[in-house]
Amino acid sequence: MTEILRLEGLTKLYKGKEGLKRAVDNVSFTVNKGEIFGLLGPNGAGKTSTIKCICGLLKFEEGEIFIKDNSIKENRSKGLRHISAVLEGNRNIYWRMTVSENLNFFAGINGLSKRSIANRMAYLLEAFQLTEERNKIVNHLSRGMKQKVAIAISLITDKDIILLDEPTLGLDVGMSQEMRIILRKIAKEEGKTILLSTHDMKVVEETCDRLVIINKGKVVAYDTMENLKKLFNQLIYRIVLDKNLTPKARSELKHYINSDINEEEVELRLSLQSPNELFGILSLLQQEALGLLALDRLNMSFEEIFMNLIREAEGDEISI
């Protein structure tokens, strides 16, 4: 894997009411080329001064960014020139001109001619299913057809790493999964690295390769999609029975519950080691004559394993 942008114990300060605060704490990373890469966290997180910092939009205190190699404090210019932003809200677009003028616009102001840009454009609007809509006001379009433009805009310039904001906020179930498509072809086909930043968990679930969770400015989490997701997907499997729990089978299951067993003793979450300990459970049951009326395997969501990093993060008791 080539490294394509790298943050070395990032430190970003802010002036508040009882001193400084530090926004962002001694942040490090890396982002490879061609990758999906996910910045998330709760809100007051640090993501968005992260992100700003990034971007060359804010100077922070301590630490280091790297955009292929490029240092932001001693060459800003020379790293910049390799990352395109869209910011929440679509920042990128003007929304009097027609989708074809912005696109024009932004290569423009990036040193582009027209001509230059006249087939990559012409596959942009294709890609991204704008081509009917190149000669419409951007304001007239729905939310989902902006939020399309102001990628593509990002995407017109060329550059290697596109920085998304909340790219499916505000987006109806339709457009948002349309959009994750969108997402993983200009990763593949693009070869394009996407630094994502996002609440809507299915976006990252479907699309980051890899991602850093951040909270309260700290990291607590880095990794890749797949470890995460080994990481708290333990061997859980709910049980529901016909019946309550005998005080033998309630006795000789208590080191495999992991969690209350309700009033009536007949649903249980079991956490095992190895799934041949069911066999076990089982002949347990049948001997206590306990009828087994369900038993699933238990995966959590994405959503489930971010709130318990949160949490573990906080010092919070963590539930499976």
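Positions refer to the first chain, counted from 1. Think of the rigid core as the biggest set of C-alphas that the two forms share within 1.5 Å after superposition. The shown structure was predicted, so the numbers you read here are calculated from the model rather than taken from an experiment. First, how it differs from the form predicted together with its partner chain.
In the core-superposed comparison between these two forms, the C-alpha atom of S271 has shifted by at least 2 angstroms. Q286: CA moves 2 Å or more between these two forms after rigid-core fitting. After superposition on the rigid core, the Cα of E252 moves by 2 Å or more between these two forms.
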Contents of the next structure:
Amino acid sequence: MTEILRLEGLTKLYKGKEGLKRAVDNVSFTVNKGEIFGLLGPNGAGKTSTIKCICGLLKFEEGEIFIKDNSIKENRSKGLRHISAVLEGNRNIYWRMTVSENLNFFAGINGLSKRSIANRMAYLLEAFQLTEERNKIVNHLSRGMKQKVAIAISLITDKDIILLDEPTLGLDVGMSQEMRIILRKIAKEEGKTILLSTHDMKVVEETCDRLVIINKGKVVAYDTMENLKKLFNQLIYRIVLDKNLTPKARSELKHYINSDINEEEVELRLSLQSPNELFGILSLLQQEALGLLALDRLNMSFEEIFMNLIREAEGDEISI
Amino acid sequence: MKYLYSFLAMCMKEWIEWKRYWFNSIIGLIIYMIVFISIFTGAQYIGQNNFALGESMEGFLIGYALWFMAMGAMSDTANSIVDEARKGTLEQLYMTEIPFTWLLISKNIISTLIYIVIFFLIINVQMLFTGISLNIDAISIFITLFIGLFSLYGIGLVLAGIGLVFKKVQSLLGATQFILIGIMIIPSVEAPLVKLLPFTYTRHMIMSIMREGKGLLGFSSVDYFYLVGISTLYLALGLAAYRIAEAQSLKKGMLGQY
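The structure above corresponds to the form predicted alone; please give the structure of the form predicted together with its partner chain next.
What follows is the whole complex; the chain from before opens it.
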């Protein structure tokens, strides 16, 4: 795979009341051509700062960003030739202009003539189901429609990399799903590279090929979706008992159980190193005269994986 | 060609926005005319013909129209940048291959043309209303104003830069109205420091064209040196100040905030 974007030790400092704060702290990752790459993290993790550094909208103190091997620090405009972005939802559009006026304007300020983008504009309007809305003032469109217009604008200049900051923020379930389909379509049919920042697990789970998880400015995980899922979803079992754990059983099972156990606990979530450990556990439960009502193997949702990685990074115990 | 297309795109946007907000523009002009008529009628009533915005009624008429146009030109740059920052579109303009400075200059050129058209419009209506006759040498006035207005864009850029960093500039813009009134009533440009004030020399030359019937060929090279030099100086100062503010804004990530 061809590398198209590379971050090397990116560090962004902000001056605060308590001195310098590292909003982005030594972040490194690469994005390959044609992939959908996720930048995931809780609010305030440093996602938007990272995206803005890539766009050249935020000066960074340390590290380097290379877009198609062009250093953004040394030659910002050369790097920007390959990038377009939708920042903070859909704030990249003029709400008092129509859909086609917006598309024409953004193509124009990027040095493209009206004639040269005519076909591409027709294609994008069709692809985003905006043909009927082309002459409507953006302010009169729904939030989801505005978001589609914003993404269409980022594609009108036909650049290689599209940066999307929270593309599904504030969208309803249906529109969010439609947006995920659109993103996959852009990557597949247009061959575009998409870097999206979000805290919407569903978007990441359904669209991203690889991702980096950041928290408090630092990289917590950086891998393919598949590998990150494998990390956690293999050996988690749910056991439901007919009565509370005895003191002996509680004591012996303690190291398997990551969630807090209280006196009333009859449902347990166990994290095992090997499925064979189940034999010992079941035998213990039998000795203690505890009846087994249910035993399931759990598949962790990506949200749980994410939360665990964040907790792990913060030094907390992982909960299952 | 890229620069030409971006210029045309800026033209298109200005035209679209004017079309959408025509009511606001017309109301602005009507209010201007009402204020003008009130001052003019008041002046006639008290029998004074030599007050405030110029040495004579002709001077007042030109000075008042110039002041209106200058106010618009100066606040236009600051307001448009601050407005783009508030809407979030400023960041998009910064992400184009075409330098933002070019987009800004394009916008100023378009605004200049619009303001000159407005100037001609209001000066003609004023002449019609007052019965005062002035020399409307369109080419001389156009060229002088076109060059002279860039000194005010320089000031507008300083204000826009302040707006980018400190956000609220409305009170500052309000204060500049009074500074501009001061510039419009300066009777002579003989004092060296007065010559260096923004737009003062432009006003002086416009007065000469419209009141004394001077044409472009009637001005000396020194006059042109001051006209072009002062506009270039203030535009350069404005761009430099804006660059400093822009660097601060890019460091703090404030381009998209207001």
